[in-house]
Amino acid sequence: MTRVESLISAVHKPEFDILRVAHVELVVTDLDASVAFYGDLLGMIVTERTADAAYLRGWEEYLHHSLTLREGPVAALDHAAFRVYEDADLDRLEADFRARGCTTRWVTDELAQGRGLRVQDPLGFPLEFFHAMDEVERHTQAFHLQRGAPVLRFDHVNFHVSQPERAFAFWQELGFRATEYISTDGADERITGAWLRRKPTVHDVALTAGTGPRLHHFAMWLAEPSSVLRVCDQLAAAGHVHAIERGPGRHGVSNAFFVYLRDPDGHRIELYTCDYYTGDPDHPPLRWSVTDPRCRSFWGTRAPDSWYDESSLVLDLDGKPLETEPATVDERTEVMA
């Protein structure tokens, strides 16, 4: 077994139980423009709006929000949040992160949410863990009201990381399981992309080699491939064709149908559907060679350089942009070698 195979196959069962990724909070420079993009164009529900923030959700979600937009001077990721099984898991997580030497902070003032644990993880990412959130009405079958794609629910986050294998090991230690990965060929095998999950789909967290720590994208789930096509038509008709960065297409990794969009601040959102079940305990991780043109796009279409090079800044727990460092491996170089 190679070093990478050994890493990929490792299974950890921590004392806490993380259920899934649940929401992100983005700092945006023009709240009205961002609400228009996510609410009017993509058709998300605006659950609540305050003077400096908006809280949105998908049509089948019953928790108060899965996307927070907060106005600020610099566009960035404030935090990515994960729901845990019970409130006591938060205390167990705090002990775990303190043992790692990470900064932790309790948060009790996030709108509609119970107490939350904020941490700066070993890679620098601002993470939040919570259990309780106010419930609202879900609109799964309100077909007469649905707008946009429509966006149904939050699906995953993808982080740009400078050290993919270190990041991968960290998420495994939190109880995440590998489903698929991309790696280089030869004796010095290196990971260039990895997909890890808690819920029984392909991923809650993906890791992409690149300058980091930065948020590469977050993703919302749609009902079917035609929803991806519909939202592209709607964006183009509304004069926002510039928002479409990559796709529509089908991924090799995950098998999902996708399109990547850029919001008014350049934050990247993926609209995503049709991946597969991964919940069996012996589900084997699937390896893709970095030289296989089908891995990022099953049809062999090359991702634009912006998709590899550009992503959102992330903030520390005091709201300051984090310094970044370049990746130790470049997927594009390996493909062309």
Contents of the next structure:
Protein chains: 4
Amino acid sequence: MTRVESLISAVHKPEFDILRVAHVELVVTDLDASVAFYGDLLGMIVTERTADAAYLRGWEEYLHHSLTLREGPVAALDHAAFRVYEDADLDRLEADFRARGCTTRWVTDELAQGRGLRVQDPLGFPLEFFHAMDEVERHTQAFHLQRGAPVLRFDHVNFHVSQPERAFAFWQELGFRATEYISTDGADERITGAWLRRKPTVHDVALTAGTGPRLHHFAMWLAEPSSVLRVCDQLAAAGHVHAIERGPGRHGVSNAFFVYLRDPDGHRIELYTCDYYTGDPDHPPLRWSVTDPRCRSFWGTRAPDSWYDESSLVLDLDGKPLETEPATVDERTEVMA
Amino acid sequence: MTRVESLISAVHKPEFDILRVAHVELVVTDLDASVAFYGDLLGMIVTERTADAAYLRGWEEYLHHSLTLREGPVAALDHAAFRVYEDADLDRLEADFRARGCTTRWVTDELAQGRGLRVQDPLGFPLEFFHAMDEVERHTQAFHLQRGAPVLRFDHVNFHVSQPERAFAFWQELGFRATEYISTDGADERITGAWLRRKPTVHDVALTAGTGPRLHHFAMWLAEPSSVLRVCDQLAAAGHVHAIERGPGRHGVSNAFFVYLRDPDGHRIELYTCDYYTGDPDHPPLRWSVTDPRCRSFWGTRAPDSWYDESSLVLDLDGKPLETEPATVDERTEVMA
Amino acid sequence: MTRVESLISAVHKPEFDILRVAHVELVVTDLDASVAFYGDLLGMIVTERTADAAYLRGWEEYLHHSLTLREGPVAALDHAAFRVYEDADLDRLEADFRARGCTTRWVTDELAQGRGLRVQDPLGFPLEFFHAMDEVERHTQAFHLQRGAPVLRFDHVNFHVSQPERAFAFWQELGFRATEYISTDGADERITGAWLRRKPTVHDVALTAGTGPRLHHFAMWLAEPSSVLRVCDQLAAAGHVHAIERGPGRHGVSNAFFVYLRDPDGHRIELYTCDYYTGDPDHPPLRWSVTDPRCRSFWGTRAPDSWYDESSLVLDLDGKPLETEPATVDERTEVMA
Amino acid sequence: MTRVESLISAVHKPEFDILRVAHVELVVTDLDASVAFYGDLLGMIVTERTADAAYLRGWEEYLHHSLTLREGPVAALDHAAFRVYEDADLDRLEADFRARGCTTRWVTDELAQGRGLRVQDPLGFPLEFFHAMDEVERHTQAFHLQRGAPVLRFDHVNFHVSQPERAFAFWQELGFRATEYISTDGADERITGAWLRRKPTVHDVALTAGTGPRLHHFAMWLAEPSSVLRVCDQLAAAGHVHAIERGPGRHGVSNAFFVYLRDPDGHRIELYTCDYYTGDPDHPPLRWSVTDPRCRSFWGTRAPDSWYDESSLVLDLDGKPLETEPATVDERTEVMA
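Given the form predicted alone, state the structure of the form predicted together with a further copy of the same chain.
Zooming out: every chain and molecule, the one shown earlier first.
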């Protein structure tokens, strides 16, 4: 059993039930520009807009929002939010995080949402857990109104972490199951990427070795590959060709069809579709060697440097950007191989 | 050599050069409703609108219009127009039609167009030939503005003809080449459908045995099959589910992917994509037996009765609806087989 | 609160944890013909073949089989199987079904599978519950070997039930959650179709009002709509055009893109893709009126009579075809509306 | 009028009628490997194979071959062949090329083909003109047998030319019409790329500024964008990920969806679909500035250096590789811009 296989073999069944990753709140420096990007160009519904924030959702979503854009001086991730099965799960999570020595805080004034538990996780990431959110109308089949991609629903977050194995162990302790990972070859195997899930898709959370804690990207689900192609055509036609950073293409990991975009503040969003079912408890995690040119891009296309080097700052619970530290494993190994 | 093969074997090289079918002018009873259908729902560009007419084109077209909608009391085809290589071809065509004993007329006051030769062809159809038309901007890659299908360009017309063999011979005399046909089996072979082309696609003109002269449908070209599916989703979502008459599906004849719609007046439009190249002079015409369930719908789906029975009246050169006569061959044979 | 809403409002949390529907075993009268259909034409992997049976799976599946074809004298459903979270769930299920007065039986000699609990459910359907099955290699990305659709994984079963409300209550008691339903309008609301899920897709089990107990169809998941179109092209080209019964098209219910096929024995299989996420506990069930032409086919296409009238016999636990009874609600209401 | 516009404005109507580019003959160093690549992986039909050559065609083609692979010591283009309307056109072409001082030669022993006129054109390229070729069966709708992309038909050739303006003038004199071009900005405008057509698509022949004479690539037509994606999946799965050089993506020029592959000898083939109709005589050529990041890749993706630097040697009429000379315009301008 390899080092990573040992990490995976321990199945955790915590007392709380995290359903899935549900939304992110981004600090953006020009709210109008960001709303135009996510609403008009990518095709999300703007559920509500206030003086300094906008709340958006995908076309099949019935909860109030899956993306919050809040205007502020420094572009960053304010927090990534996870929905739990029932309100009482929040208390169990608070106890768990306190036992870890993590800072926790209750938030009760979020628009359209019940109480939220904010924590700074052991890796430094600002997480939120919540159960209640206002319901709004689904528009899954409002094809005549849809535009852009269109974006259907929130799918996952991907974090840049300096200590991949430590982050990997932490998320498994929260009840997440590994579905795929990339690691170095040889006896001193190191994780350079890992995908973990609660909902039975390839992931709710991915971990990428890199300077962190930072948000590498969040991802929205589209209906099918042709949606990915169409949004690229539309972005380029609308004068936003520089927003297209990587792809479109097929991932090796996850098998999904994807494109990575950069929003007006440089936040990275992946448009993502067609991964696979992972919900059985014995679902076997899939390992990729960092030397396999197909793991990141199944068709072998090298990701640009920016995709490896750049990602979004994250805020602490007081709204201050967190210091970062370089990765303990050279993630670029995989591209140099 | 069969009866139809004999008809095909004679290659005609007339003095004039018809490039392709270029547009139709439809009389519609509610111009606003028709503009909403073709412009907003199907996604055509409205180049210009006058008091009683609208001129539309597809997104890759640089000529002023490929569809004219003119408000009038009775829904009908005013004329189907063909573009010729040079202006002098019009005079040669006039001579040809006069020699046939057909009524001809010059029209010089059409919006954005040079002189047009109007004729009532031997089968009764109101045809127009023209060379000059105002050029406008192409918007092939204005993906961010496109909506609906979107419609890219005019592709073909399909006529309901009572005497298919006579019509077939006539169009060949104009220099059109047969690419495919459906015929009855046995010694007294009859044509029930025929496809003829000038531009090197499967057709500019198709002939369907049926009560005629009537316009069975005209067709617009889309980029790919997913465009056909999307416009169906949008029509149904927008409350126009009854506009979808037949399909989507794959044609046996032409191999194209298609859907047939009915506009607010019942005019039939086909959205059509992915046929094949036919431009070599020895391109072998393909015969289908009427008993082959795949000739009309490659997947075997029976067309609804309305698709066989209903089509648009055509006007004579004075704007009066033409009398029709029933077909001399029972076209329904193919569905009864 | 309507009658059906009352049925839905009661949330059941049974002691056992059914993960999902996992496979069906069909009795087929010509094993070679059936293997050719599912293996060669639709593109499933034949994991193993014995003297009288074949075990197939989709390309992303790592369990030994998701479709068993067993040769026998009368085409029928032998059983539909559901996977549970752990082996002990089987004992809890046995107790539950015994308490209902249902016949139960343990099966221990199934190829590549652990012990199975067979029951004849209150509606008469032969169900199996199991946990353990041999693991085999996944071929999710063996694109160069894939053929046909290709079929990726088992998705759902659809049962013809004579008493829809009774069946609906039963499946909810097993912990299934309703996602969509079709019902008659007015005070004496009746269910004519219902969709229930364990895994967070639109369904594991659907109920269609009709002469039952019979298997209406089972469904396999494809990657995307273009896969559905391709398999139709291939079936027609290979001379199996009559296997295509209904579609391709978009469902109103489920939003999925689909086609229904009939196998050589008339068993109906749906190829299905692109539904949506339903995994949150407050996911609101969606009601469709039987009078909405878009509920069965979003584009309004009427399903053929065979789709309503015909379905597969089911066997009792001794392998004898079960008597059927007509539906207590006229399901055809929806097409006559 | 700019310098390039002046070049375009002269319309040439030569005495001969070249229908279209029809095939290439490539010298390959390992015939088995090349047949496996084009036949099994890309999905072309091998019409015939001899001791040292293989003749392939696309699935909708009824002429004997559109690609000849001939084993030899040095990978190169033996010749690119153009079909003419009638046999007599060949004599007219011979006269034309002799008048230009070009070497010409008649070839009468080509498999399945009538007499061919071979010329070394003013830029050094080995061209063939022919009219007659054996007809074979079309398999447009043999979807059940198709594999790989599949490849449907030959579309175009793209030549690396050191003197773009001279080549541009030459092809126009043969009756080709410019549809699009890329040029430098400013008074001393230079062509860095040009697209010219006989059949009414975007091109039969493209010219790319670069070290020449060399064959940059030839292109085959696919049915739709999803075909391009599928062949990439299959190539990567089959262990040929390094064959994928650039794309998939949307071209700015031509609007086509494409991918560039390298065959076992490094010959470049483009799989290409969805360009537009260009057949009207007043079709306006479209100019792109070399500084527009969208002209080569509409989504802005930079082509790899190999795509600019590498291309196939061409042979003289005696089968000897031709000397090349560097381009007179720095084609890389467009990527450095």
